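So this first bit is one chain, no partners, the form predicted alone, shown in C-alpha cells.
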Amino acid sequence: MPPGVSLSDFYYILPELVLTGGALLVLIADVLLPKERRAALAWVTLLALGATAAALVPFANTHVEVAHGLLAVDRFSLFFKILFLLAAAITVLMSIRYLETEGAASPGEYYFLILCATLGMMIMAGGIDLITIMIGLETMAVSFYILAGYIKPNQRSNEAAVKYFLLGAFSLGILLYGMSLMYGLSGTTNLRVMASAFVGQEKDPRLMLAVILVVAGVGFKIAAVPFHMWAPDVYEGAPTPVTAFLSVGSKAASFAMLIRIFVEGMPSMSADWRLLFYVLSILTMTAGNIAAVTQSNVKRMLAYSSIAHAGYLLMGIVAGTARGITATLIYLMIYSFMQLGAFAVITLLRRKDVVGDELKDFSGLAFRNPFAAFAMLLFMLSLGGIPPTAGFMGKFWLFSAAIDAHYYGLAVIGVLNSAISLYYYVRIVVFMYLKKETSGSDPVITPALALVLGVTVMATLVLGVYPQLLFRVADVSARTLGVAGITAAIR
C-alpha cells in the first residue's frame, strides 16, 4: 500500500484538526489578550469545542478507514467523541469559577491541556492501529499528568501528579510490551488484519502472554483492580473539575481503547480475555464499592466509587456481545453525566474559606442551597441505580446483558455491590438534608455551574424515563465495529 496522506484523508479526520486549531488558538488568545480579561478563554475553548462537535455533523453516516487503515471514522468512534465533547464543555463551564478561586496565573494553558485531553481521546476511539491508539493514549495521559498537578502551591496536587506519572509510566511499560508481542506474533499493527493473523494461534503461549500484559496495562487506565492504587491519591489531589474530567473521559476513552483492541484484534482469543475481565470485574466493583463505605472526603469516595463503576462496566465486555457492547456505551454515556453532576456540587461547595471536598462540608447544604442539595441526591440515587433516574437504566442493560450471556452469579454479584454502594451514596444526602452544622461561607451557584447542574440533572431524569433515543444510538454504534470481531465475539 503507498505511503502517505491524500487529501480525502485531511477531509475525514476534519474534527481532529479543527480542535487542534482551536487548542493553538487559545495559546495565541492567552498571549495576546490583557491579564484582567483572561477568563474570556474559557469562551475560546468552549467556542473550539463547539466548532468541533459541528465538524462531526458531516460523518454521522460515514463508515472508512482513512490514512491506510490507522483511523477508523465510523459511528462507534463518533458516538465516543460526542461523549468527550460534551464532558470537555461541562469541564470547562466547572473550571470558571473553580480556577477563580484558586488564583490560577495562567488559564490558557490550563485550557489548552484540556483541549489536548479531548484530542487524544477521540485518537483513541478511532484508533484501529496500535500505533495510532498509543499516539491519541499518551496524547491524552501527558495532559491529565500535568493537569492534576495544576495547582502549584498544592501540596496535594504535586502529590498527585506525581504519582500519576510514575504509575502512569509503569503501566505503559507493560502495555507496550503486551502490544510487541501482538505485532510480533501477528506482523501487523492494524487491528482488523491483527484478527485475521491470530485465528489458529489461540493455544501460543506467547499470544496468551500478550493478552496478560494488554489486560493489565488497559487495567491501570480504567482504574480497575488491582491496578487502581493511583485513583484514590489522584482523584483527591487533582484540582476538583480536572478530577471529574479524568473520572469521565478518561476512562471513557480507555474503554473505547479496549473494545478496539480485543473485540476488533482479538475476536479469537475471547475465551481468554472474558475469562480475566470476569475476574476483574467481581474484584473490581467489590473492592471499589468496600473501600467507599469508610471514606469521609467526597472526592475519595467518589474515586472508590469510579472504580467500582468500573467494575459494572466490564460486566459488557464479559458478555462479549453486541448487546454486552451496547450497554457499555449506554452506560459511559449516563455514568457521565451523574459523575460530571457530581463533581459540579463540589465545585460549588469549594470557597475560598472551605475546600468542599469534605463529608461535613455538605452540612446543611439543603437549607443553603436546595437547588444544589436537590441535584446531589439525584446524582446519588442515580450513581447507587435507583428507579427512575438514568443509573437504573444503564445498570438494568448491563445486568441483563451478562443475564442474555448466561454469565447469573456475574450479575448477582453486580446487583448486591449495588445495595452495598447505596450506603456511602447515603450518607451524602443524610449530611445535606438532616444535619444541620454549617461552616464558612454560603455556596454562591455561577451561571456557568448552574447551566451544568442543571444539563447533567436533565439528562439524569430525562435518559431514566425516556431511554429509548440513547439505546438507539448506543446499539448502531456498537454494531459498526468491525463485523468479523463481533460475530467472533458473539460466538
The other form holds:
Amino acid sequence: MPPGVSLSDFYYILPELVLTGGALLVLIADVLLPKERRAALAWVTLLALGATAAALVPFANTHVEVAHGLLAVDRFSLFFKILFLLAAAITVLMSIRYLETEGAASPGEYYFLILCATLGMMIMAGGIDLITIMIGLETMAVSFYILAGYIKPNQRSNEAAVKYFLLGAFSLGILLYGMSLMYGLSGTTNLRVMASAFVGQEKDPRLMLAVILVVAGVGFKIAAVPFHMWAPDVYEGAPTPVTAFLSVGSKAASFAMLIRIFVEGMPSMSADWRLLFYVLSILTMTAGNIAAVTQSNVKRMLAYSSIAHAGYLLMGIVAGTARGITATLIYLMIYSFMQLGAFAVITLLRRKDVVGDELKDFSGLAFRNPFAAFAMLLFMLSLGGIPPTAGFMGKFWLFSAAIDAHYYGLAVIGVLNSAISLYYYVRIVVFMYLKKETSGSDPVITPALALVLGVTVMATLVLGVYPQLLFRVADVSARTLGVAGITAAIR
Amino acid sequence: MNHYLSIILFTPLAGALLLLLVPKQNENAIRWIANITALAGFGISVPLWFWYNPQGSDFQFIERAPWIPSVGAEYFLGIDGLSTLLILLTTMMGFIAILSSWNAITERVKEYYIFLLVLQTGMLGAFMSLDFLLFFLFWEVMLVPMYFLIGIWGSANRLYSAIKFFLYTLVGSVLMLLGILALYFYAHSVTGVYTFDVTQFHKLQIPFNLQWWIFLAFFFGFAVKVPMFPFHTWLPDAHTDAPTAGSVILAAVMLKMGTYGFLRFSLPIVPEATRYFVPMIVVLSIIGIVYGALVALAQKDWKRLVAYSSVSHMAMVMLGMFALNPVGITGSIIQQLNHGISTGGLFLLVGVVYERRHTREISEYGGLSKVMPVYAAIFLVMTMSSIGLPTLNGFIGELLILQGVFVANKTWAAFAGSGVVLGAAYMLYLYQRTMFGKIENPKNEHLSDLSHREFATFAPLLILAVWMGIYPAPFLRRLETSVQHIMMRVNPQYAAKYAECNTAPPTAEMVAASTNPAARFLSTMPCDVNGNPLPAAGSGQTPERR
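Compare with the form predicted alone: the form predicted together with the partner chain:
Once more the chain from above appears, this time first in line as the rest of the complex follows.
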C-alpha cells in the first residue's frame, strides 16, 4: 500500500467497488446462465446499477479527498455519478429488445462493457489527479471502442468502431502530451496542487501550449468542432443504445473532466482557456446546427445536434463563473434525459423489417403509435429549447450565464443557433404528424421501453415546469467544486 | 376569489386534458366537450368586466407564489384594464373560433381541439403574467399548437407557412429572451434581488445605453408578432394557409401579443429608449400602413387581402401607440380590440364561403348578396367596422389614434389618414366584387345562407361592434389607469406639462364633460406635445383627475 493510502480510502470508493463487483457478476452470470435465459442479464445489470446508486447514499454530504489526492468525493462528483447511473440504466433498458432484434450473440459482454464504461465515467468525475482522470478516461473509452463495433455482422458498426478507436487514440496522444507538459511545469499530477503552482506563470508559452493541447484533447472527447469528425460516423454506425450512451454519458464525463482540469487545475490560466472555449463554442454550435439541417438519417442528425449541444454547454465553461458551471451541470442533466429519450424512440422503431433511423421511418408515427410520437415531439422541442420543456430551462441557464458574464455576442449566437436547430427538429415532427405514408410493421412498445419513455417524458416535462429541485442540487454541486477561492479567482 | 385568474387560465387546459381521455372516434362528443369548455371559459371570464375596478390599484386579482426560487421566478398573475379587455377578447374569440370549426374540421378532430384549447391557455397566460419568465413561457407555448393548426389543418402551402411562422416568431422571441436576461441582471445589480417581477422592472431607472439594447431585443420579439414591416412576411402566408379558426385566433388575439408586449414591457420599462426609437417605429408603421393597404388592394385571394389589411391596421395601432400621448395609446388599445373584432369577423366570413366553395379566389365569387342576404349584411357591418364608419367600433379607435398622432406630428397624421382612405378602398372594392353584381358563376347560384350556428359565431362580434361604436365609454374607463401608468413612465414631461396647462377655471363645457365619461376622456387632449393649449380643444381636464 503506497504511503497516504489507508483502508478507509476504500470506504470512500465503495460505489466504484460495488459497480466493479456488479460488472464481474454479469460476466460470471453470462457463463453460468443457459443461453435462452441470458435475457435476465439485463436485470442483473440493472441490479448492479441500483446497488451502486444505493452505495452513493452515505456520501450525500461528504466532501473529502481520497487516497492522497487521487480522487475527490464531493457533491460535484456525486451529481455526475447519479447522471451516469441513470443514463446507464436507461441504456440497458433500451438495449434489451434492440439486442434481440439484432441477434447479438452474447449480451453478457455488452452489459459488462456498459458497466465498465460507467465505472470509467465515475472515476473521471471524481478524479482530481491527472493519473486518475486518465485511467477513468481510458476505462470508458476502451469500453466504448468495443461497444461501437458490437454488432459484428454490421459493416457500419465495424467502421464506427475502427474510426472511433483510431481518432480516440490520436486524441489521447494529444491530451497526454498536454498533460505531460502540465506535469513537467508544475512537478505534480494533482490538479489542486498544480493550481497554486501555476499562479504567476500565466505568460509561460509552454503552459499556453499545454492549455492548447489539453483543450484539443478534451475537444475530441466532447466532439467540439473542429475535433468532431468522428462523431457523425460513430453515432450513425454504433448500435443505437450505445450511441445514446456515448452521446450522453461520454459527453457528460468529458465535461466533468474538463471542469476538473481547467477550473480546478488551471484557474490562473482562465483567460486563455476561456478564449479558446469561446471560439470552440461558437464554431461548434454553428457548424453542428448547420450540418444537422441537411441530414436525412435521424441518428446522424442527432449526432450533429449533439455536437451543437456541446457548443451550448461550452457557454457555461466560457462564462467561467459559478453560475456558468451550474448551468453546465443543469444542462447536462436535462440533455441526458431528452437525448436518451430521443434515442429510445429510434430504438423503438428498430424492427425486424425496418432499421428505423431514417427520417422517412418516422413518417406517420403519430397514427401508428401516438405515445411514441408525442414523446419524440417533446424531446425535439426540448432539444430545441421550447418551453414548457426542460430544454428551455437548461438553455435559460446557459444563456443567463453568458449574459451575466457579459458575453452578449456569444448569447446572441447561441439563441440564433437554437432557432436554426428547431428547423431540423421540427422536420422530424413534420414526418411524424403531417405525413401519412408508412412502411413496415407497427412499432410496438415493450414494457422496458415504456419505462424508459415514461421516465424521460416525465423528466422532460417536470423539469420544464418545475425545475427548482434540479437547480438547487446543481447549484450546490457546482459550489462544492475545488478549493476555496477558485471561483473567486475566475471571476 | 384568490385564484380567479388561475381558474380562467387553466379552464381550457383542463378541457384539453379531458379530451385526451375521449376516444378519437367519438367526434361529436369531442366537439361538444371542446365547445362547452370554450363557452365555460368565456362565461367565467365575463365577471372580470364587472369586478375589475377602474379606479382601483394598477394591478388587480393578484396571485403570487414562488415558482423557481433559485432564479427568483414567481407564479405571478395580475391584470390591469389593458389585460382585462384583452383577456375578454381572447376568451370570446376562443369560443367563436371553436364554434366555427364544427363542420370545417373533419380530420383528426381530437387533436385539433386539444391544440386550440392549449393555445387558448398559452394566450391567456401571456396576458396575465406579471413575471417576465412566466410570460415568456406562455409566449413560447403558443407557438407549437399554432404550428400544428396551420401545418395539419391548413390549405395547400401549409407546411411552408407553418414553419415560416414558427421560425420567424421564434427568432424574435429568443432575442427577446436575451433582453429579459439583460434586464434581470441589471435589476439584480441595482436591487440585489434576483427577480422577474415586471412591476419592479417598471420602477427601474436603467442607463440609456442598456435601455437601447433592451429595447431592440424586445423590439425583435414583439415586432415580429405584430407584425411590423419588414417582419410581416410570415403573416400573409400563415393567415392564408391556416384553417379559419387558426386565422381568427391569429388575427384577433395572437397579433395583439406584440402590441401588448410593447405596452406592457417596452414602453414602461425602457421609456427613454422608447422615445429615442419613435422615429424608427413611426417610419416602419407608416410604411406598414401604406404598403399593407396597397398590397391588399392588389390581392386576388380573399383571405390574403384580409391578411394584408391586418398588416395595415396593426401598423396603425403601432403608430397610435408611439404618438406617446394618452389619446394615442388609448386609441391604439381600442383599435387592437376593434381589429380583433372586425378582422376576426372577416376571417370567419371568408371561412363560411370557403367551407361552401373551397376556393378563396375573389373572381370566383360575385353577386353573393342575392343568395346569401344575411351573410352579405354581416359582411357589410364587418367591412364598415374595418373601414371605421361612425357608429361602429372602428371609428372610435381610428379617431383616437388620428387625434393622438395629429397632436404628436401632423405629417404622421396625414399618412395615417391615407391609411384610412386606402382601407376604405380595398374593403369596398372587395365587397363590390364579391357581393354585388350578377351571379356570374353558376356554382354560386345555390349557396345556402348562414346556419344558426354560423350566425351565432357572428352575433357577439356584431353586438360588440355596435356597442363600442356607440358607447365606448365603459371601455375607455377601464383603460384610464393603465394608460396613465404607461404615460407616467414613458412620457413624464408630457404628463407634467399637461397638468400645468389645464389650470383654467372650469367652464360649463367642463362641467358637462365631468359627468360624461366619454366626453371627459376625449377632453383630456388639450395640449400639444410642448404642453401648450390647443386652440381647438375647448374643454379642460376635470378636477378629480388631478
